[in-house]
Amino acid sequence: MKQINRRDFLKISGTAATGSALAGCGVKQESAEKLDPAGQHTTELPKGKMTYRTHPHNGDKVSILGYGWMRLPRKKDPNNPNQDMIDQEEVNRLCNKAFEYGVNYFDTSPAYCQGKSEESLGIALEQSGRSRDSYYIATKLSNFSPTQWSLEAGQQMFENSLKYLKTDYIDYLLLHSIGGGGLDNLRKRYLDNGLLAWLMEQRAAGRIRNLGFSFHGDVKVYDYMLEHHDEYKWDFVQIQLNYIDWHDNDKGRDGEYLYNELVKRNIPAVIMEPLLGGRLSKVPDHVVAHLKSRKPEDSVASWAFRYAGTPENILTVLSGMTYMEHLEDNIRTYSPLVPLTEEEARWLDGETANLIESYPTIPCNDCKYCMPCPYALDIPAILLHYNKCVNQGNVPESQQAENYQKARRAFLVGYDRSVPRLRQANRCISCRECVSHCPQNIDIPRELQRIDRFVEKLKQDKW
């Protein structure tokens, strides 16, 4: 597909509105008759129609929609107005809704939500009143810091997970995000200290029902773990898979390669980042029109979830559903899943992927693995604000841009609202501590410096 240049992209995204874009693609209003004027479905959620996948080795019947307990709703902390906290009441409501419509797989980590995710999930599951054998808990050995690399520290982390989750066994336990730091880090975190051997003992004792790992980073680590499958006997593996990364020059991000290596060994795959941290649901209007031209009644996100769920070796697809509308939309997509045709899949990972990758956004997934920054920058907020402005056409190339003054104001005002001034990009000293933690291999300091130079240009109004 012919790629558009930056100026054409900014011009289109800055002027197109979703409605007019749809009209330009020949989408008739009556074809979206199941939607209200705000684009929301008016029909009832389909109950009892969730798609399930059966684990080939143990018979677990797992909902194709898995609930990622990473991006939870928050509210102001009544004891500290300058901070926020997990909104447990809303979390409980989301958990109950998920159960009601067939979701039974919940994925968390000691590292999520500033260390509060497991505790929040434990509370939500307990208040639901559901029997322990009616759902699956997945959590991780998230020993990222060298201070956590001893056997004793890993054992304590596992015991804490059981306590916070209010359970005496974990259904799906993962070595968290292997690949960062290469084989040397893998050996220090899990192999040389005997931690993996101990986890295998816990699996044999029934305290872990399934043992696997999640992967980001150096593909040599991925290959090493699979080459030793006969020794470790992985029950599942969690990989990043979406239609942008299905064909990637970096083998460690190439979804096709990662998935097919699991198929060869009959290892079920759990999918993370089907939306790339929301990037595949927050696309410019003309990309919305591109997707809506085929199925006007379906959400933009539903295409990504159908793509991730279609391959047969996928056990479940994780989604961090912060709001009820996210949960309800995903329930619609997977109740039941309508698998993509081969032509639709090619259209997504070919033409649609090329169209999206033509735009100069930064591939931040808002996973917050780069946080906390030792100099208190809010790295995800900076990158996400920049991406939002790119998608809205508010990153002018020069003072001659048609919408320069409007875009300039939108970027600067939005920047100060999104990111406190003492946490903005100009505070970065390029210590590079964040770089090794980024699953998307972003050169974060370089991007922050680029954004800071752009901000200074806008402030000084000099180009």
Contents of the next structure:
Amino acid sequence: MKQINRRDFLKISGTAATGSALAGCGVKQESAEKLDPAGQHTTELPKGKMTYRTHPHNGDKVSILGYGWMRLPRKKDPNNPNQDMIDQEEVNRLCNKAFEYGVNYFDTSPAYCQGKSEESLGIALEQSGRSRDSYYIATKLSNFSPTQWSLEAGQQMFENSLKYLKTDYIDYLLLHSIGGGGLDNLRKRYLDNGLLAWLMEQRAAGRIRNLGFSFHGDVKVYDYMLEHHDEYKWDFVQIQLNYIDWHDNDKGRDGEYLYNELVKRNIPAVIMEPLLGGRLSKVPDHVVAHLKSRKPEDSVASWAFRYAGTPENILTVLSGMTYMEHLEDNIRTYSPLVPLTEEEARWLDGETANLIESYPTIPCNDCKYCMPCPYALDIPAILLHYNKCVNQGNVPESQQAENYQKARRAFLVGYDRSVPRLRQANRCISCRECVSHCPQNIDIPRELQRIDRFVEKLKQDKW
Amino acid sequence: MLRKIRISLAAVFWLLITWLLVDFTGTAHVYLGWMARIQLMPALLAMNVGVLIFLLALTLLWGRIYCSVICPLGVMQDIISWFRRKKFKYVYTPARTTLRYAMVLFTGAALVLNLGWLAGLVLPYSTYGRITGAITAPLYKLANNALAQLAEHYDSYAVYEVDVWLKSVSALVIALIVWGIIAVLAWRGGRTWCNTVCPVGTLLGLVSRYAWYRPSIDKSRCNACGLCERSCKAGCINSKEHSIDLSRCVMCGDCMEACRKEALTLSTEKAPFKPVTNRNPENGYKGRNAGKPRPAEEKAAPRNNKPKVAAQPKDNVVAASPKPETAEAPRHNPRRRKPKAATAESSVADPGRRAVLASTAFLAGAAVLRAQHKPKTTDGGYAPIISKKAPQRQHRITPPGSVSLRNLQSHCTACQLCVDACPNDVLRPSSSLSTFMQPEVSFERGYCRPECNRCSEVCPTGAIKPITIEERTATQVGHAVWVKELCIPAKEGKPCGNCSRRCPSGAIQLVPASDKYRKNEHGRWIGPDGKQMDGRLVPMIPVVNVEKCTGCGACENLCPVGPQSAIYVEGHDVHREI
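The form predicted in complex with the partner chain is what I want next, because the block you gave corresponds to the form predicted on its own; please supply it.
What follows is the whole complex; the chain from before opens it.
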């Protein structure tokens, strides 16, 4: 009888596993060799295999993974124990790692991270020692407050961006989140004050290489901007796309509509919210099982990223990667991108989306655009705590629910842990100042009142 | 053996009652609430007849075993003196009878005058409660919080974090001073405090001298070495005279352990059920001074004279002699006295104060720190939290169940059990002189939640009487008062309505802040500009239906205006049912 040693055995089973994986998806060309010659499980990141997309107009070769500079790692502020600040050291590490594995698109905004994001990106890029033409910087004209609606304020904002980013040109400049507040708001922010005209001049002068906009909200604004494409010559447009929002009754969120409008005009799309701020990775257990049963070795998040990266007209997919694990997981997914089959895509935006949406979570992506709340609430923390409890089955529907006592305790104790008492939902006075800031169009005060009524019900044990 | 049992029992009792006093989860009182209720003074104040009979029987049987096992302050003193690692450190001291009865009179008088807190200053259980509340409880909470962080790390919901805050400076200072005095006394003389100051010790001493079981010196065995005297923390053994002052003996059993001749035993020898006083000289007892040793007789006594001892107790067992007039003291029960004089005290409204209050409120309003008025230009971050300041209430608020301010004043000995049990950080020791250290309600950190009746469940003295949740939500302890000058809709014309939205009794309605806002015939809101407007944005001010308001403080606590809320609660001297 032929003797096989352990190494041979592992090799054979490893090959068999790869073989079946290949048979399973039928597309994956790079065999995922998970065992090294010594038979050890290896999680080495694939280097130099990043997928790039080419800009149809100017030939920019952009990594399919773009780095969103918004959900940055934070640490306690040593000067003020009640506050936290960007953990720049960790940010630099993340930036260097991203560069090492081929990421070359970085997306920031003057509004992100309490206004500290651009500065942080400037520092990270400088310390990386990479040449300016080896990466692309995207930033935005984030003039949300009426106090910033003048031409001068807009110009100043752009100049500040250059200063913080330590550069003399921006590769991709966006009108930030148009759609909120409708056409009226768009006119006030960019059109009537001549700011868009000025930005187009800057593009002509080479200080802006690509001019585009990001969109959330009222689809009339989106349509207006595309109808005037001949005039404005959009170089790119940033839209929200993920398998939950591919079909949506609200046209302003309907990924299929938004994307196809861009394809018609040959405008490359930049994708934001591919993972919905983690909502598509923090899913209930049986959605995890549902996804894992198809590809046990792939992460839950990888499905969302493959979904967002598969359409050809997409230039890059932005991800706000807070932790090294996020970055590594995304590098793995996109080195190279294995596009979804038609069947897989429909499985995601059909069956899987329905499964996730059967849970009554609130579509908060933790972007913090609503913050700071003038009454000191921590809005995203409240909504995320609620979502977490929904997904974990800790939002009992009645006192008769099987795990009622356990769920009640988990909800209430967890609530105090996630949100300081003085920032909880019962402090919301419904001033509605946050409503216009939410890119997901959540009626925040209504949701907060609803959550508070639920909390009261739990606390009083009265149903 | 007896001593070991006593020490084990005492340790268990002391640890459990300490836990009861520091527990904030409400678990301890379910199982251990009785430990506070069997304390003598609380039982007396609550007219808990069962407990009183039990304690009387216990003392008649075992003497002041109460002081050695049940009383946490007594055990605390034993622990302190135990740290002084010196054997035989005590000496006999004559009883300070005058001081002892003076303290009893003082306590009684204080209770009669509705100054429960003043009596509480010398009462052992409440003294221990205050020491624990001010010193141990915060430490316990800090330890809990460390554990809670660990639990959070492991995603467990078993332990949760709580706020640790200084509830009252004066209560802390007093607790520290009293602890210091007791610690010094205990270090130097064992149970000095119990036998000079403590009125409970004195009252029990009146009974314990008739105790069935009592330590007694077998003179035939005694070699007068004096070890028993020097081991007696109560200082009640006069070894020269072979006498034990049973009114001061706390039945610790240390003397029996110390005696090398087995001359000290627990015995039932006495004239049973007969008061041993100077009034019945025929039985041979002549009090402390009578028990002079008679060497001849002692020598003559046979070694094995146990049965003989039973026959002639008078020679071998010498009990202390209580003074006859003091036998009356237990009948002097101050409990239920409610003098009319004290009632009017807080209901006198000073019209000048209201004006002062209004003007200070107005000034505070000018300095309201609410909200960032800077327009929002960037994302993320938090607006600062403005901590609340207690309003100047004309009438203090007392917890539901306390019936009236007067009832609280006369029954509460300020043990702080309710203060530390309050899960909503509503109760804190009062710093006003008439209710000093007794619980006071205020809403800077939380409000009196409708599902909670914890304080009424834990109170051992009947100062806060037990009430059900239903009774609690129907009890009116005060009513809400609106401060127009601070209210956001009135002042800034912006919508708010949080007080109305959060009111658990539905006592607060909203009406438009001015008549410029009105509804048209279609029920749509019309703004001051005559145009239709979003009803959610109409500034509405609260109107309080004081008949429905229970004074729970939800409105005051959740009002977005700070540090002074635009709506606050005034207490009622006598609670009402609604």
